[in-house]
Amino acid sequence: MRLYEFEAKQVIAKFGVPLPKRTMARTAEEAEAAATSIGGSVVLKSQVLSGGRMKAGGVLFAETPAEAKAAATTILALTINGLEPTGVLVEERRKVVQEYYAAVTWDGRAKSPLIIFSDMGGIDIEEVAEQHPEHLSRTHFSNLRPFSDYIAKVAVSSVGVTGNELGALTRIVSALARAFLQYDMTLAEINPIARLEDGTIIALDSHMDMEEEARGSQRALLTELAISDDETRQARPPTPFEIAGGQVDASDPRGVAGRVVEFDGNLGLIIGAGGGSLTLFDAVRAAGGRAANYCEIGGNPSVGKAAALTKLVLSKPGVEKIAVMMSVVSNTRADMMARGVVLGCIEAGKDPAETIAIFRVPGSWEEEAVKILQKYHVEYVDRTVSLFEAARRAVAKLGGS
């Protein structure tokens, strides 16, 4: 779940990160008033959940309130990567001497949080890593112990920063790490952190992503930021198919069934349980298949819920067959899944034997699931067949590799 820049700055301000004077404006008139209040040159930035704002024309500068109004009018009418701005952030414009980059994210391989710091901010961090690796540091730390400023100091000093800059940047990176930990973030980034002519160091931009599952535990912060429950906050607006998937999931509290992401393939997927959804999705792609959707299912959804999800996937234009593949670590009842998917096919007017490319059975009550699948002549495999082999067989039925 992504935060807008103005919201991310509200978060880091709570931890003492220095920021320029700023006002969020929803209209051109509000932008003009904000520029008047700030005084002097200002920068106006489109508030969209997308990168590339500068290149798209979503960041403009103004010397007077009248120019700010005109710039805001242009920005508010500008769609960036299919997204309309929720407003314009008006900030004082400062002369920058040097830019730095700082981010805290989760390293899946190391299974720990990671600080990424560079004294070459303002550009893509991937470019720095590739062309100037000596200007970038990676510092892991524990999310089980209280965060120490020393960790941030190591991250900053590793690229050669010393003196007053080291102290100021350490405080900012420490604040960013604490925000990351306290608010269940998957990414907390400031790019750039700027050193000004007078030596002051401030954060000019900020980006944050929060764990979707943290909505409940972070209710107080979301309320403070005025983020409602119906805001998905993804990189793009949800499609009607994805909205319908959410409605399926919300229709019954039992289990998870309906967290879907839409793609343009021809193989519908009902996959997951035990954290296997991403692996299974990747297995289909590795086999040369074109997935129609990403999906999560597990936690013992009811037969009706599994059937509703199946019908939704089958209703998507272009879907020729579906693959149902459960993870071996799942405790979801395989017989309930079998009943639900078969019922969904029948209610959709489809022959389960022709519609279900493959059903990978692992779960509890497997013998009962097998009996149901045999009754309807659905091809199935058990846990002795790997996820990748099951995916290959499903894709092969559609003429894939």
Contents of the next structure:
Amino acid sequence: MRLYEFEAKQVIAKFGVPLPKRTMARTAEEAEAAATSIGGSVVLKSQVLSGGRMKAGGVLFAETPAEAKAAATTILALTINGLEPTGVLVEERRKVVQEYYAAVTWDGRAKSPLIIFSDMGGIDIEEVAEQHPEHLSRTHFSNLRPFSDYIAKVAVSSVGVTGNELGALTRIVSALARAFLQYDMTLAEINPIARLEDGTIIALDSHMDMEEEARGSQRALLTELAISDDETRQARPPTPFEIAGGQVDASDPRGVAGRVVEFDGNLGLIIGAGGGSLTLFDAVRAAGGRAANYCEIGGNPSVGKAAALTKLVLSKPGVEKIAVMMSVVSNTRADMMARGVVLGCIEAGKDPAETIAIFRVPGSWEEEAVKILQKYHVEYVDRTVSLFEAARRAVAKLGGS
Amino acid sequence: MAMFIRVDIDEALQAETALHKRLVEVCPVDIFAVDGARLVTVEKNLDECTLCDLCIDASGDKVKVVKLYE
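Mind sharing the form predicted together with its partner chain? What's above is the form predicted on its own.
Below, the chain from earlier opens the complete complex, with every other chain and molecule after it.
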């Protein structure tokens, strides 16, 4: 769940990160009053859940309150990547001598949090990593043991920062890591951190993503930020297909069969299992396939729920076949999945043998699943066939590679 | 009409009313219901049968679970 910049700054401010004077404005008049209160030159930034604000004209400067009002009027009317701003953040404009980058995110491969720090902030960090790797440090730390400032110091000093800046930047990076851990973030980023002419170091922009599943446990923070339960904070509004997927999932408390994301391909996906959905989606793309949807299924959904998701995917215009694929599952019964997808096909008026391009759900009750699939002449594979090979075979049935 | 599972109730079990409630209780997916004095199956739940055999154990084999795909 993404936070707006002004919310992310509220979070890091709680940890003592120095920030410019700022006021969130919902109207041009409020922006004018904010500029008056702050005094001097200000920057006005669209509060929208999208990157590319500067290029889109969502960041403007003003020297007077009247200019700030005019700039806010422009920004509030500006849609960026299809998203309307929730307001304008008015901040004092500071002269920057040097910019730094700091982020804390989760490294799935290392299975631990990771601090990324660079003394080349303000630009695309991927570009820094590629073209100036000596200016970027990656420092893993434990999410089980208490966080130590020393870890932040290692991250900052690794790119050659010394002296007073090392101390100031260490405090900021340490605060960012603590915010990441305390509030179940998946990404906590400050870009840029700025060194000003007087040597002060402050955070100029911040981006945070909170783990969606943490909404319950982080209710106190969300209340403090005035984020209501019905704010989905997705990058775009859900499509009717995605809303229907959510309704399928909510229709029965047993297991998960939903979290649908719509794409424009011709291969419907019924996929899941412990991160398997993402891997399988990638596998379909790697095989040259065009997925019609992403979804997550697992945790032993009922037969009816699996069937309803199958029918939903098959109802999508352009879907020719579905691939039912999971990594090895112990918490989802293969036979119940087989019943669900076969039932879904039949209730959708389709022949399971023709419609299910491949069934790969190895794991518990697999032998029973095989009996069902054999009866309905559905092609299935076991765990000796990799996820990527299964995806390739499914794509091939649609005339792909 | 269920596609995968059929549950047959032995007619002799209909006289054992104490067992009716027990079968309703043990089934994790609500396949059994009491209709008047008779124990019946709930059609829409039959395909949700988890093959746990609790009904078979509780009824002393007076309930049969038939896999229609075998």
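In this text, the rigid core denotes the largest set of C-alpha atoms whose superposition between the two forms falls within 1.5 Å. Quantities reported herein were computed from a predicted structural model and do not represent experimental measurements. Numbering follows the first chain given and starts at 1.
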Establish whether a shift of 2 Å or more occurs at the C-alpha of residue 352 between these two forms, with the two forms superposed on the rigid core. yes
Any CA movement of 2 Å or more for residue 364 between these two forms, core superposed? yes
